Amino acid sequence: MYMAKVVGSVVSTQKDRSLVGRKLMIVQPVNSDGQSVRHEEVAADSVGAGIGEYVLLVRGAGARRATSEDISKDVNDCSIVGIIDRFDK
């Protein structure tokens, strides 16, 4: 599981059938200080996150399970599965 900040959204009219109806968000992975690490990526949102919110991400099979009943036909590789309320250190 990873942490990220939602920095934007993606509109795609032509996409794989398994992505139809999903909200796609641009996320910037962050560390526990909220500082950017790595590069931005696109994640399917399963919790209704908004721009500016810190979120929890899963990748791979976990991402597919978070957004689909039939993971064998799902192309998703990154999903938002939680909204972070705060960072406690």
Second form
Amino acid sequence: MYMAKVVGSVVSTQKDRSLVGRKLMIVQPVNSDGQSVRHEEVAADSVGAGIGEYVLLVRGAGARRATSEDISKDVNDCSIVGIIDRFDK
Amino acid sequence: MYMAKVVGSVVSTQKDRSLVGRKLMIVQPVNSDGQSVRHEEVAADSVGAGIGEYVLLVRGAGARRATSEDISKDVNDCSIVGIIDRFDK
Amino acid sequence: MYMAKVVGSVVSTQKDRSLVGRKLMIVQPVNSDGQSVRHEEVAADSVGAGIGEYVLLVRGAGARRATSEDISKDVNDCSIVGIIDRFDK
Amino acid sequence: MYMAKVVGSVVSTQKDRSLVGRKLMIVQPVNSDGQSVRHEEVAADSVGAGIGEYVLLVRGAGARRATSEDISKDVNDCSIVGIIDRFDK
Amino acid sequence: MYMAKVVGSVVSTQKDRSLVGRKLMIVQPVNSDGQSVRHEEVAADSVGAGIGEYVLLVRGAGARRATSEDISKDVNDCSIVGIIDRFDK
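Could you give the coordinates for the form predicted in complex with a further copy of the same chain, as opposed to the form predicted alone above?
Next comes the full complex, this chain leading.
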């Protein structure tokens, strides 16, 4: 899993049926000091995360389990699966 | 998922049967400011994206769900699954 | 598999059901000299690793096999699967 | 999918049964200008690609679909699935 | 697949059941000139590779096919699947 900060969302009218009605958030991966690492990605939101919040991301098959009733038709490969309250170090 | 810009296409005569008849687009991953990140990839197009458009990419098993009727014989591992109208930030 | 050092944990109240009750550790990938490489990730712990310990990480489907009774509903994609006693070189 | 240039092959006598009799090509990922990006990989060839040719690579489960009759015993995770005639930009 | 050099092994007493009795080798990815690229990983050995040898690595589901009788309980995600005799270029 990866830590990321929600920085916006993507508006897409023409898209795969399995993505219709989903919130597609722009997320910036971060480390536990809140510093940006690597590059932005787009994640389907399943926990109601808002702009500016730190979240947990999963990729691949796990991402489909978070957001989909019918995994066999879901193209999604990245989901927000938790809102991070704090980093304990 | 990743944001990318469509920059061209690949012409390939000799290829796996599952790729015949598909549009194989050259895509440059970008961030939400439209800046290039990482390196170009090749994605099968399932939404009719044109050169210069910003798109959503998925990789791996999700990519096969976007473009294939018979997933069990599909070699594809990257698909364009949406056209990005705009980035909301 | 990857070598990593456990550096903390993530506190998340609102998260996918499959992550409830799990220890979500912040791990810093390292090489066999203990030097940090790449960036921090978050891994579900299945072996009782503590802060400061070196551990083995797996990603993807293998990670769900380490920590889950019901893989079909598990969103996790990274698990601690061993505590490293020492590096033999 | 990735673009790559075939630069050589690997000779391996002692290897997994599923790799016996396969051509294991050394491939250098490139962009659509033919410039090297990232690092060399090894790909099983299923289309008869020769040294110096530009090719399409797939990774993961898709790679096994390209080269294997019995996917359940195949360890391969990278295949050449097309020869690139040209880049249209 | 990736080329790598075996540089050592990891000693781990407390680990997932599926890893017990396996040789867990520290491998440094290399290019076909033998130069180190990226960072060390840990791979389960299925071909009897020794320290200093060049090997072929596979990741993900393919890795489990190389080393496991019961894939459904195997957490491993990286295996040595061949010893490289030489690079032909």
